[in-house]
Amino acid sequence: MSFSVPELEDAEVIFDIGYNAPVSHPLVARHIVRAKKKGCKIICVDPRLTETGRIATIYLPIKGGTNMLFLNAMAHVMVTEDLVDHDFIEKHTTGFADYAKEVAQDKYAPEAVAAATHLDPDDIRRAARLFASSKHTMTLWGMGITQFSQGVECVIACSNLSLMTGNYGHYATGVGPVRGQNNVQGTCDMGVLPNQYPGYQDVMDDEIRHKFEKAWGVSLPSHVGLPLTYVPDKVLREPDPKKRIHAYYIIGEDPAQSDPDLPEIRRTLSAIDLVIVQDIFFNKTCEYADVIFPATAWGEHNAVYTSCDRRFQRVRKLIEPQPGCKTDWEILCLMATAMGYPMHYDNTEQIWDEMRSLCPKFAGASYEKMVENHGVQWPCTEDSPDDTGTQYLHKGAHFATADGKGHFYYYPWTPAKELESPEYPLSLSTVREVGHYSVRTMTGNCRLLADLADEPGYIQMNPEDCQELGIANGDLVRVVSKRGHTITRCQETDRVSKGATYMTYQWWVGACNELTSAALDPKSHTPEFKYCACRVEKIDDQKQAERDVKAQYTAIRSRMGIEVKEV
């Protein structure tokens, strides 16, 4: 995120695509609402009429899977109507001429993309003109554009719009990817990526690798590691036993619930020789574990989190954990020592200071400075009181590239990997809801939240689709894709377009990832959670279906050690 979240309040235009803050990040939503009260204009691009869409100046109900086509149409309007900032482009960017030539093609005119995107050409033109009307246009995107097989390229397309309009390098402007979970930014900061060490340092760089080898007293590989989403391939389809994955150590994650194509994930977990799960509650993946390490939760340990706007924040221990539970870092130290690499720290500050000594972008972010400044945003390079972090990136339009300039890149539209067919006539997208968090490992253990929303979840459907299938609101239905099936409850709503359906992914009985596709973005290796083909089937015997759901849910709760009480 190039800006700070509080800056949103001073935006003049907010371009919101594939992101619904009131559900995903309610605190971010507060800033958006305050901006609107100050007169900010909001462009919301989402196939569902979300809470953000309801307060938008321009709401664009885009057809799922056509993000790049729409973004190129936005760029087409800006280029052909000369809505670009020529001075900014000339001084601070490269590649614009070639990019402009591509997007200026007639095939990207709003009238030419209208049929595919399901958007009114006049609305696309209005949105482009509004975006380009301000030097305080701020862009927000979420999983709605990144969890596609063309996710990375759509992110670059969003950045192109900001570059060509001069919306970079000063206060209340820029781009903001809003992360899916509370410390996703922090895990990336710490190098939990196959191609980077902590501090976004390239594992292929010999000088950097030697620095970490010297600090840790080890020899490190010179090649990029394996992306997480390739695990099934390396377990089920790898012919060479030496290259096959034999052990899987899972920390704070629940792939048996959160990964796409769950039937394949279950085969994968069953085939691995050793599965270790480290978590705070028993989850679905624990059913496949050979070893379970009970870890502490936030409030039971000291830590540092990084929020979506690069802000390091102290987390302080409030209570003692239950007997037998250890912190994640203590468990990892014990594991490393048992495997022949002695590892010991006295506290989390020692770990943090080691990380700062190896990562130039984080060097100045001491514990003391975090306390004094209520958090520190990286880059923070100087260990002095004067460097309190970086509020926004690319100040003065100087970019983190070899030539210091922003680069334009053009990409054509690539359709989703699995489209509707006569056998599977509906599209399915995963979404979030405010009532439960992520895969519900934590919130599923909260009685109050379970009373608000519980199994088997729901599938949002347009009233016309419901009528054609003879399904009423609240009916249990069977949802089927090429990979599997699940049972859930119909939620009839005119918020969604005909032919499109939406399911949240945290339900244990109504698990939508039984259906989702494992098609990946070739650059980020992110699954295409936001588009696959499905069909919805009516269940005639609703009473029996209700009994089946209750029995299945009771069995799952019993296996997961959750107290089951008959009402």
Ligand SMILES: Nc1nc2c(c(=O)[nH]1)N[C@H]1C(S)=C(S)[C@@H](COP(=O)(O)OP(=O)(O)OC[C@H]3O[C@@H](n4cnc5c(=O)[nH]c(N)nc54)[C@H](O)[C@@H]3O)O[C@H]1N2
Contents of the next structure:
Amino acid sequence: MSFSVPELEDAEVIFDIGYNAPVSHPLVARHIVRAKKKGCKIICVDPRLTETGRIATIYLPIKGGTNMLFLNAMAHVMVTEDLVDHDFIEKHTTGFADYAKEVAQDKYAPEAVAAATHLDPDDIRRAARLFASSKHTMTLWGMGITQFSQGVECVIACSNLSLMTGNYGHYATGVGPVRGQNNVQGTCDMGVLPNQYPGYQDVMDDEIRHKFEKAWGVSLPSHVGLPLTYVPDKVLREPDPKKRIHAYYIIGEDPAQSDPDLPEIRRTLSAIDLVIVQDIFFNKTCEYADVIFPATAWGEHNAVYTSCDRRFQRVRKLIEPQPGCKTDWEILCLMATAMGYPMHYDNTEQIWDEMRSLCPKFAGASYEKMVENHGVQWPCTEDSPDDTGTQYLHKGAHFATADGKGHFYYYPWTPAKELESPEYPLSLSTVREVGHYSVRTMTGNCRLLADLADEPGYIQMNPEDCQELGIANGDLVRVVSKRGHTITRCQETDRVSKGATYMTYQWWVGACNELTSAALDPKSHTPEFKYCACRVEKIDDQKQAERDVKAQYTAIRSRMGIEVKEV
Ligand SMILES: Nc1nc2c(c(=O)[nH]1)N[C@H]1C(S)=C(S)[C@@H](COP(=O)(O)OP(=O)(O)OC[C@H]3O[C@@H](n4cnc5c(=O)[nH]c(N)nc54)[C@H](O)[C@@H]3O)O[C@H]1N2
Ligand SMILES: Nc1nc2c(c(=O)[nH]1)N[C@H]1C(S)=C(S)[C@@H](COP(=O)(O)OP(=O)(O)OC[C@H]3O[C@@H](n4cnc5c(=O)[nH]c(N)nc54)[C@H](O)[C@@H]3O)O[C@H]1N2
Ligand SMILES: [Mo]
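Which structure goes with the form predicted in complex with the named molecule, now that we have seen the form predicted alone?
Expanding to the full complex; the earlier chain stays at the top.
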């Protein structure tokens, strides 16, 4: 994220695309609401009418899977109506002329994309003018653009809009990929990526690799590792037994619930020789585990978490862990030692300081500074007290590229990989809901939250689709895709368009990942969770279906060792 979350309150325009803050990040949503109260204008681009859409100045109910067409149309208006910041482009960017020529093509005129995007051309023109009208336009995007086979390119297209309008490099402007989990930014910072060491240092760079080799007394591979989503391929379809994956060590992840195409994931997990799961709860993947390491949860250990705006924050232990549980870092030290690499630390600060000594971007972010300054935002390069970190990136529009400039890249639209067909006439997108968290290990057994929503979850459908299928609100329905099927409840709502359906991925019985496609973005290797084709089937015997759901839920909970006290 180039800016800091609180800066949102000083935005003049917020461009929100494929991001549902009120559900996913209620604290960010508060800043958006405060900005609106101060007069900020909001553009919201989401195929479902979200709460942000409801309070938006311009709400654009885009047809799912057409983000790039829309973004190129936004750029088209900015270029052809000459709304761009020539001075900024001249001084701080490269590649604009070529880019402008591409997006100026007639095929990107709002009138030309209207049919495919389902958007009113005038609304697109108004949105482009509003975006370009301010130097305090702040962009927020979420999974609604990234969880597509064209995710990365759409992110770049969003960045182009900011570059072309001079919305980079000063307070209350820039781009905000609002990171998902509380510490997903932290795991990336610490190098839990196949291509980077801690501090965003390239594994292919010899000098960097030698630095880590020297510090750790080991030799490190000079190639990029494997992304998570390639595991099924490397287990089920790798012909060379030497290259096949034989062991899978899973820390804080539940692929048997959260990865796409679960039928394939089950085959994968069953085929691997050794599965180790390190988790704070028994999750669905534990059913395939040969070894389970029980880890401590937040509140039971000292740690540093990074928020989406690059802020390192100290988190302190509040209670003693249950007997038998160890912190994640202690388990990793024991594993490394058992495998012949003695690894020992006395506490997390020692680990942190070693990491700082190897990562220039984080070098100045000591525990002491984090406490004194309520966290430290990276880059923080100097140990001296004067360097308290970086509130927003690219100050003065100096970019982190070799030539210090922002680069324009043009991409044509590529549609989602699986589209509606006569057999599967509806589109399915999978999203989040406010009361439950990702794989639901942490929220599924809380009675208060179960009162908000419980198994088998729901599928949001437009009233016209319900009527055509003879399905009533609350009915149990069967949802079927090319890969599998699941049972869930119909939630009739005119917040979604005809032909489009939405499920949340938190449910164990109503698991939407039985249906989703494992088509990947070739650059980020992220699955296309936001688009596949499905059909919804009416279930005639509702009473029997209710009994089946209950029985399935009881069976899953019993396998997970969850005791349910009926009240
Ligand atoms: N309560 C709760 N909060 C969470 C989570 C949770 O499980 N529960 N999970 C956390 C995690 S891991 C993450 S990554 C974040 C994610 O946070 P968000 O990015 O907000 O997550 P989603 O709900 O998956 O998707 C956002 C929006 O994209 C829209 N969308 C779908 N298709 C398209 C499309 O084609 N174009 C556009 N423009 N929009 C589209 C959806 O309708 C949805 O409103 O949330 C985090 N916060
Ligand atoms: N269909 C569909 N699928 C999706 C998505 C979608 O939008 N649609 N979104 C995707 C996204 S963005 C994400 S991030 C993933 C999330 O999916 P996951 O990462 O699989 O889910 P989480 O619930 O975040 O947590 C995973 C596990 O971490 C454990 N855990 C929590 N704290 C700790 C800890 O301190 N230590 C250890 N060792 N374990 C801990 C939890 O008990 C849980 O079992 O799902 C992805 N899957
Ligand atoms: Mo996420």
